[in-house]
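A single chain comes next, written as structure tokens; it is the form predicted alone.
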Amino acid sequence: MTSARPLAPPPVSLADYRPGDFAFAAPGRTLLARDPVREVVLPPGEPESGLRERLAEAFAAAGAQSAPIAVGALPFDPGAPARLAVPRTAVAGPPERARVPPGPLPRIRERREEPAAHEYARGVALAVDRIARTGLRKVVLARTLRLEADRPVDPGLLLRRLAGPDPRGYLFAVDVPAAGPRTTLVGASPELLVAKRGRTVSCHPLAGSAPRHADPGVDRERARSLAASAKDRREHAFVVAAVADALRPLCAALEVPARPALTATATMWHLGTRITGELADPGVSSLALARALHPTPAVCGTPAEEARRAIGELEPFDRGHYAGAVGWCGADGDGEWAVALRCAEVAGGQVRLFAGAGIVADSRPAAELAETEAKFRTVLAALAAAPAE
């Protein structure tokens, strides 16, 4: 007599996404949640014990009419409140790659950079000077690219088009607060902020980047140069040290590889380090871990306070949820959060793309500008607004 095996969950397709849903696809698993029945507002600076109580109250209040999960996005600014939702339904399972439906995409009729290329390069130079004169060691400076289409852009179609080139990345679509029409943050991030399963915690911080190239030989040389770059390895080390320092007090054991490895997306090479640990307290939630880690030097800089101050002075826009985190947390505390990168805000026919670069002492303005242009290509290619290379 043989024992029955539990049935594997059916595949979950991004083709089932509809406006207002929450979608989060990690390697090997896709989550779709819909119909929020309870909002969870997270005040800035709330201790971990407060987060536990707030989530427990939300799950209890939603009761049997909801799935035992909270989903949403954390803003870049840790001093701003975050809003999550407890959905009525949530399904998760292995990914079913949806066929991208045929038909023309909206035509992009207007583009506007903020800041313009020359202004961004000047900002990089100012940041390098600031690093030389002060205790600032790294700061991440971002740009936006505003597009206006001739008709509304479907966030679900954009999500599915992003799924093709980078099946190992983290795909997401989540509505974010906005003063005007519904705004959906859609992206394909290469970077895991944190995942928790029981006592096990894992992170995959990325820092240090180089654009991919269509020619295989040139592409391999770019990868080799990145792996050997003292500037990029130093930038990466800042991030790894900060993540390890944040996790160490929470872990009974922590494994931090001595050297980074190369990580590839369709448009970029990155230096990445996979960090794993065993939590001392298994009751610490993935949400608490995400808030303890965010923002890492990969999206902000170091020291964090000085970097945030520089960002506020040198960036002419509010990041909102760009470079924040998108993910989910279950009633048992397990969950997964990705850094909100390679993304765009979609509101009708208006699309705002984001890209940033880490500035250190030996950064060159032209190279950092080129890095942001390369990072824009992820979403631009999905919109068919620019070639992938």
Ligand SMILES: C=C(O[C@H]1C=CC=C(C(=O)O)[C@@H]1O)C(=O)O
Contents of the next structure:
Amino acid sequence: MTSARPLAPPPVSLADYRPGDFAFAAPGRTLLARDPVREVVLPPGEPESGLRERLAEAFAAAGAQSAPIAVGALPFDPGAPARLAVPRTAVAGPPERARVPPGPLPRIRERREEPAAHEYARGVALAVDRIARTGLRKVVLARTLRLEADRPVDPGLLLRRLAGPDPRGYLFAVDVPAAGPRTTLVGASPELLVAKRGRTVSCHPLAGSAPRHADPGVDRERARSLAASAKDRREHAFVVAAVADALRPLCAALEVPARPALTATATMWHLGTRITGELADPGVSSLALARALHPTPAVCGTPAEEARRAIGELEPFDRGHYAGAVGWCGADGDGEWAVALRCAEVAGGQVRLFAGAGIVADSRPAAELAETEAKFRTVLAALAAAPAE
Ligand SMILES: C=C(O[C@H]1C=CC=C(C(=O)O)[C@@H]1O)C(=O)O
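What would the structure be for the form predicted together with this ligand, given that what you showed me was the form predicted alone?
Let's see the whole complex now, leading with the same chain.
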């Protein structure tokens, strides 16, 4: 990756993040981009050839004074336009090392769930009923937790505190002006939507979860029972099938493991499947791949159209960029996009966390509610805020 003007003496780290930057730390490297010089607006439903032209135009217009890369976030709603940026500088560094910066954190003085816990549980019951009565097979229902801090929360500090417990995840901070002025989406996602390097494409869809436990024996037992759970295996299989179906027409070869593997974050166990393929046309960009795959049933459901309708009717808030994708795409098409999970919108002292759970025929409302509470813990722990009661 080139840089017109270094941000900091390379290698960069998340400690170099400044408000307004785009930061993306993947297991392979850390990327920091600064000073957008060109906006790339992606209309919904644009075919791959149109995307290719739009990116080429943006890189040409941004000229030699910019880094040949587009960075940003795609919203959850595939019917909404996405806005990426070509930055003046983009610098890559080695993977982020685990470290939690010391220092006082703002105190959380108010918290409000939307929907309230009992309303979320009722939504899960309604979704289960809908699955029994209609063609819907899986839907991911989410909820939010609004926090008010006694002073502004520094997105850079939150980002670095997230890096400590989950160094193998995808850490990100990206401004999302559509959510409000000076609003930054900050998170530590365990899920790779898609990465593309040359001809090789890889995805690591996750679905099926169990909260971690402080006692190692109980924790191991939770992992074992997740791996053996028919309900979670079914929930996971919908995602693998959708990802494989979306990639197959684009690939000359595709490898889809027959069984998922356990994967862990500091707060959750998940079922995950690493899918790899060889693209028939290596010119297809990582951005086009992300748009072809999103939204997978890890964040939406099956069939996708019915699931989107159920989400619209059962979730009382706009997801914005939560459950969308965050990442980058270079001029050569290479790039990496993580699913925007375990994240929060930060605007001054206001923080809005998001968490969702996949609902299938045999889901139980209390267990899905507990799962969303456990998923909130990724950001709550980084803010040193107490988990939900
Ligand atoms: C929708 C979320 O997680 C997805 C990713 C992993 C496991 C999931 C699950 O088991 O439901 C979800 O599909 C979230 O963290 O908000």
